[in-house]
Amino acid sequence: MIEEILDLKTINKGSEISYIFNFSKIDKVHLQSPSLIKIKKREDRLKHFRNLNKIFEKNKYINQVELTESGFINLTLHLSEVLIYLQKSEDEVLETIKDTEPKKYILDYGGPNIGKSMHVGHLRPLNIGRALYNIYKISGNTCISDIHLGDWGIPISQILTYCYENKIEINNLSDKDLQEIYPKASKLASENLEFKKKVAENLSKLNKKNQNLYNDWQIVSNTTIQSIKNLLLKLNHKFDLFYGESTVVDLIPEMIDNLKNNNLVTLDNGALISKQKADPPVLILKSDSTYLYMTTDLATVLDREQNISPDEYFYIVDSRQSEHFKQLFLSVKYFNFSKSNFTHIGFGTINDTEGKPFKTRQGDVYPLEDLWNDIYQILIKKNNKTNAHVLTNSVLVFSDLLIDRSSNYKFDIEKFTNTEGKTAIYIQYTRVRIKSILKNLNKIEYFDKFDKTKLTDAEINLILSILKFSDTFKRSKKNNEPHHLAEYLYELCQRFNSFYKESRILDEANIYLQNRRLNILIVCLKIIEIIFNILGIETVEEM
């Protein structure tokens, strides 16, 4: 919003200098720009400052402009005028963050494997993926999310082979049965060469759509996918596309033939590798002709190019997969599969309070549904069922998005369910408090119908925080880092609560002072709810 208030687009368009203003930490100075520091000659610096000041003198939002000896430009604002500016509708606020040239984005995230329960490791791609989806969509772009299930390859062949070897009736399998079978099958494949060989043979048959294997795969797939959908519904996550690796397996034979015909691949000890110079070489097919993640990922690009044709591909996947995506993106360009931009948006891991991998007490991978239930059991003690459900989801979302996505972090259930500090409960409580103040009030007079004098420090700090919205949003979008918005949401709630403690909001003796403070509340609530929506946090109406 700073750019709009100062009209920086117009100023920078006709200037030799690119002016950037940031929020100042200096008392009584609201904004500061280092843009003239690089100009060493004092006369040249003064010349630019005078030209800028002539423009700013006509700006009703600017109270005072100062050039420091070191070359900083300091601004103080008419915050009562800024408050009037902030009385925009939600649509008008969102106009300040719209892209001038909208694009089409495909966001690939989530990626659970069928046969396994979703675990805590899936929390980060779900939350980061949805937040980025909302960030790009709210700024005017077309966004398509695809969960990209791991529903093909070795894991599914291990499950089927284990069932065949142990004469387990596949028609009667439940999701719980599959979750018990997969780790046993995976362990057996690593210890028993004969079983491992049968897994490879069955995978080869499955790739060729052997009817019996394919029918059994469909049974397993349908069972686990329904379970995944039920959990996602509980977590309030949804996807535009619910595709998987299996969606593109029919494209692979023709893709391989084309790569061979165009002399882009070669055989190496029976395996098919790309001819592109890479270390290690890019493996396209194993020596037994079975598919890899690289095989299905390349075919998925072809499928998306044909049916979606996105301008940008975002893969929101664990940072430990960075080498795979580096090879994938190089291969896409080398094979000339797409002219689009490709980005891997990586993230760190979730650990326990001791910094170790987050596991159950038995040492198993922590199922996501178990984590949800553990948080719910804490929150249901002080909330009704509906609120406890929403607050549980809020804890899983806000606690996760607060962390810079590139960092590992400790998931502390007791800390994250606290009512104080940087918690989902705190921000939910703040919104409920604002709503309760405004709930039964008559129509408030807007714009100039309020006292414009002697704003308190708490009012000033809250208005300045509100003013940061579009700048914070743009930083989150530029860096694909939702944590900036999550941190900003906490700051906004913190500033409101300071304002609430220090201000008599409903001052019937001075209706104009009351109107000013109520206007501040309305604007604050609007920005808070926009950010809730972006981050994917549901709301409660009472606490």
Contents of the next structure:
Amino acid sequence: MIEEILDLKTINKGSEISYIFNFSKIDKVHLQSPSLIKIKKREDRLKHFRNLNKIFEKNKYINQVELTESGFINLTLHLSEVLIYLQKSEDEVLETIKDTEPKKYILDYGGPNIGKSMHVGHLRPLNIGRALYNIYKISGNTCISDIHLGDWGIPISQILTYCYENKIEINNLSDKDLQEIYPKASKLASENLEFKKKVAENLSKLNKKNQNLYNDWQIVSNTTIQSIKNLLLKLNHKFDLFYGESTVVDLIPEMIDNLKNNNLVTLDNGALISKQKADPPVLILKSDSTYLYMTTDLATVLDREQNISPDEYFYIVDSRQSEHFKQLFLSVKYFNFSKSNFTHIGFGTINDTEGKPFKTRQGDVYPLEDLWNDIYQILIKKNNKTNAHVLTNSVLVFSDLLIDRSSNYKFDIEKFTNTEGKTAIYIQYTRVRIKSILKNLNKIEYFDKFDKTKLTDAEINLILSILKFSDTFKRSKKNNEPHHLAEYLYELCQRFNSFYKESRILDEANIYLQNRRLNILIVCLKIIEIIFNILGIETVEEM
Ligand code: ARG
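Return the form predicted together with arginine of this protein as a structure block, the form predicted alone having already been given.
And the full complex, kicking off with our chain again.
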């Protein structure tokens, strides 16, 4: 939006200097540019400044321009004019963040595994993945999300083998049973060589699509998928594709043959490794020829190239897997599987209030559904019941997205469900407050006639904050960091509440002053709602 009101695109076109303006931290200066600092000669600086000033003189949004001793350009704006500029429709606001060359993105996130329930560790990929999906989509790109289930390989064979050994009827297994079986099966495999061998044999059969094993796999897989889908529905998450590792197993034999024929792989102690120099070497197949995480991820690229052909691949997966993705991306290029860009968007872990991995009292992984219920229980006590579901989701989303994705953080249920402070409840309250003021006007539209003089500090701060939207959006997008938008949402709400506290609105006798405040309110609501949408926060009608 700064770019638009200052018309920087035109100014920078064919100009020696590329001007950028940032929000200023100096009182009474609204925007500041460091662009002339690099020019050391005073005369030259002045020459550029005068040229720029000539253009700025005709700009109705600009009130004052000055060049400081150290070379900063300071701007103050006519904020009532800016307020008129901001009175756009939502579509017009979104125009300011559109990409000039839209691309196709595949976003791989979520990645739950069969036999294990979704746990708190899945919160970050779900939230960050969805926010990035929305960010790229709203800026005009094609986005496809794929949950990429971990539904093949050793864990599944451990479950099946455990059931066979213990004569457990697979047909009747519930998701809960599976969650009990998997830890036992995995423990047994690490302790008992005989069992481990059987697991490997069964996996090898499963890879060859042995009818019985495949049927049993399908039953187990369907049971898990159903419960994952139910939980995602509750959490308000949707995916375009519900594919998994199993989707691509049929592509693997041919993929391996081609790699061998093209002399890109070699045997190393019986295991198949890539010939590309890498430390450690990239393992493609185990010595018993069974598939690895790498094998299915490589085949998934082939599948996506064939069926989707994305320009960009985003893997929103725990930072602890960064080595895997480094190897995957290297191999994709070495094997010439794709010419697209590949990015691993990592994130830190969620800890408890003591900074230890977030577990249940018994020391088990904390199921996501339990966390949901714990928050819900607190919220139904404090709020009316109809809102509690949406508010619970909001807490899970907003508290999580506030954190810089590379950091680990403590999930503090008490703090995150508070009405005050940087919480989902606070921002929901703020939106409801704005809505309820506006309810008194029958329709929401801007007022042409409003008082353009003597804006209060609270009004100025709020208008400036609203003006930050597209810059903040672009920063979030550039770094794939939704937390800038979450932080910004909080700032907007805070500034709105300061404005609300000191301004008369509905009981303001001066109609032109009231009109101005209502205009500010409508503009603010519009931006708040755009960000709710992007971050995946649902709205409530009253609180
Ligand atoms: N299922 C994996 C896990 O639990 C995450 C999958 C991430 N996506 C991928 N294409 N590797 O760690």
